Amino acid sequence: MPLLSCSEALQTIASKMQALSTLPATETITLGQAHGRVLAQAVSADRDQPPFPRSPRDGYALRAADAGSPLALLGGIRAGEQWAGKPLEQGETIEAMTGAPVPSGADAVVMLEHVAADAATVTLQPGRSAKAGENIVPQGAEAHAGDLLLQPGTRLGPAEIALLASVGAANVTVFARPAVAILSTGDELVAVDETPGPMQIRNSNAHGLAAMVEMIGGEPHILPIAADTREALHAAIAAARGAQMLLLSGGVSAGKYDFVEDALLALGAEFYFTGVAIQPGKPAVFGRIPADGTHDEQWVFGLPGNPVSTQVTALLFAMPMLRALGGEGAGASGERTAPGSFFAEARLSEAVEVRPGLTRFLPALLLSSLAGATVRPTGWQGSGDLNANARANCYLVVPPEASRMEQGAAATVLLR
């Protein structure tokens, strides 16, 4: 298959996400368990928001037309209270604290710091005025009862959790987490709790991928390491068929002992790409094993075995598909939107030089402040350098045509 550009590979995955025809099963959980989950049921307002005209400031409720004269202070009202007196009349005012309902007869609230007040009288300070509607949030200004607040397919973060709480959603219907099988290949690997031999390394990829899957909302299942034989790899991939996604690390290059594509073809897999013009991660593979009489279809990502390559390609290609398999982007109308990778822009704090020809993802440190965001590479010894990767918090994206990016230039970063 031809080598795809990075953008072509991303578009290929997006087209498969948009074509997904089934949704995950659903389950009902408590609101306290819902952070990071994907909403499976539309949520509507149970009443107007706010349910009454609300003061967003500590101040004095009055009639705007009376603002130029001293006003008689009738009393005060706090959030959660209802004014029990008569409606406000000409020349009168009521102290209204933040969140309090605006009493009947008032059409404005003047902020506390804009008046002079004593126990009986309130007067606006010189130069201050009021106009009708000032500092009043009308009833239903944020939402009316029955309005759609959250669509199915929405990932629930702190803002969405707070909104759910505001409508009394103590229990929430969400999509089930997709199961992800994680299979590392290679005779050089040993389990993390084993002592490696002189020419062996511990299986870091499986645990890094499991953490990434869990962060995105999947259910990771780390499988035993597969030896570099055709028979072992065929058996391991066949044993992973129950998961909705399979992440393979290693065995996807063109080496003598790289049998991943061969094993996948034996199960009827179709490939959408078998290489992408990026560094690290050029040999990345994306495909699908069709459903058979026993198993549903399974989406497969073959990731290069070098640890930074594994993490870059998983973050860039596999995690958006995992979000889609978890129901993210599935609206009430049945149309699917394709979740994407998370990119941002920052200024380079130092110049960067690379060889052109590939889209490069360099481990980098993103720093941000009110003045803006800057980014610089951490420096690395290639795609096996886990230390450099751990010092980074993003990847600097260098476009394929660039050989040098100057200090201060705008740059794209892949967030993680």
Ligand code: AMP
Given for the second form:
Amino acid sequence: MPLLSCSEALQTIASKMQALSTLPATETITLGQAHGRVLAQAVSADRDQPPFPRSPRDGYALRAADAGSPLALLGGIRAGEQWAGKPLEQGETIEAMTGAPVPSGADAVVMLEHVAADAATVTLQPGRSAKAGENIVPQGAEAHAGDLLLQPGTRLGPAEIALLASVGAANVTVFARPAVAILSTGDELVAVDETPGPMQIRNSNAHGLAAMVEMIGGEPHILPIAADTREALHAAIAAARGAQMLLLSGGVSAGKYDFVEDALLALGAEFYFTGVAIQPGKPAVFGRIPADGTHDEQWVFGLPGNPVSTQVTALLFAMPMLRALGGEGAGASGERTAPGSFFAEARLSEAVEVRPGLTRFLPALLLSSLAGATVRPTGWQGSGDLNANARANCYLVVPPEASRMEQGAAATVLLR
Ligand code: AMP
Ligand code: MG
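Structure of the form predicted in complex with the named molecule (previous: the form predicted alone):
Every component of the complex follows; first up is the chain already shown.
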């Protein structure tokens, strides 16, 4: 299979996401459990928002045309109250605090700061005037009863949670979390709670991947380490068959002991790519094991075992797919939007030189402030350098044609 460019690989995955024909199962949970989940229902406004013409300021309700003369103060209302007196007439004003309904008869609210007031009379400060509609949010200006507020497929963050609460959604229906099997391969690996022999390596990839999966809303299942034999891999991969996604780390670089593709083929897997022109992560594999009588289809990512390669390829390729499998982008009409990785732009705070030919993802530090964002590579010993990876907070993307990027140039970063 030919090596794909990075954008071809991303496009390949996106087309598989758009072609997903089934949605995950759903479950109903309380709003308090909903953060980070993906909405499976459409949510509409249960009433007009705001439900009454709202004063967004502490101030005085009046008729804008009267603003030039002293006004008789009839009283005041606070949020939650309604003016119980007679409707406001010419030459009159009623104090209305933030969130209070504007009394009928008034067509503007003048801010407290812009008037001189005593117990009986309110006069606008010299030079101040009022416009009809000023400081009144009309009933239904934000949404009308029945308006669609949130589509199925929306990931619920703080903004969405607050909106759900405002329409009384104490319970919400969300998509089930996709199960992700995480299988680390390698004769040299030992579990985190074992003491490694002098030439052995702790299985760090499985734990990094599990954290990433959790962050994206999947349900990680770390499987026992598989040895580099065809038999061990075949058994381990078959045992992972119940999960919607399989993340394999190691054993995809066509080395002598790399039986991963072989074991997948035995289960009828088809491959969409078996290498991408990126560094780190060039041997990355993407494929699918079709549904059989017992199991649904399973999306498979073979991630190179070097720890930074594993993280970059999982972040770039597997996590968007996981978001789609979790129902993100499902939409109301059945048409699916492919979730993508999170990229941003920043200025290079130092020049960067690389050999051209591959899209590079260099561990880098993004510093951002009100003034903008700068980025610089952390420096690293290569794709095994977990230390540099942890000092970084993003990956600087160096396009394949670049051999040098100048200090101050705009650069793309992959956020994590
Ligand atoms: P591989 O992709 O299997 O050829 O492995 C490439 C490098 O990554 C080797 O140095 C492995 O020891 C290391 N490696 C493979 N799997 C893991 C893992 N699960 N955790 C930490 N390092 C790993
Ligand atoms: Mg290996």
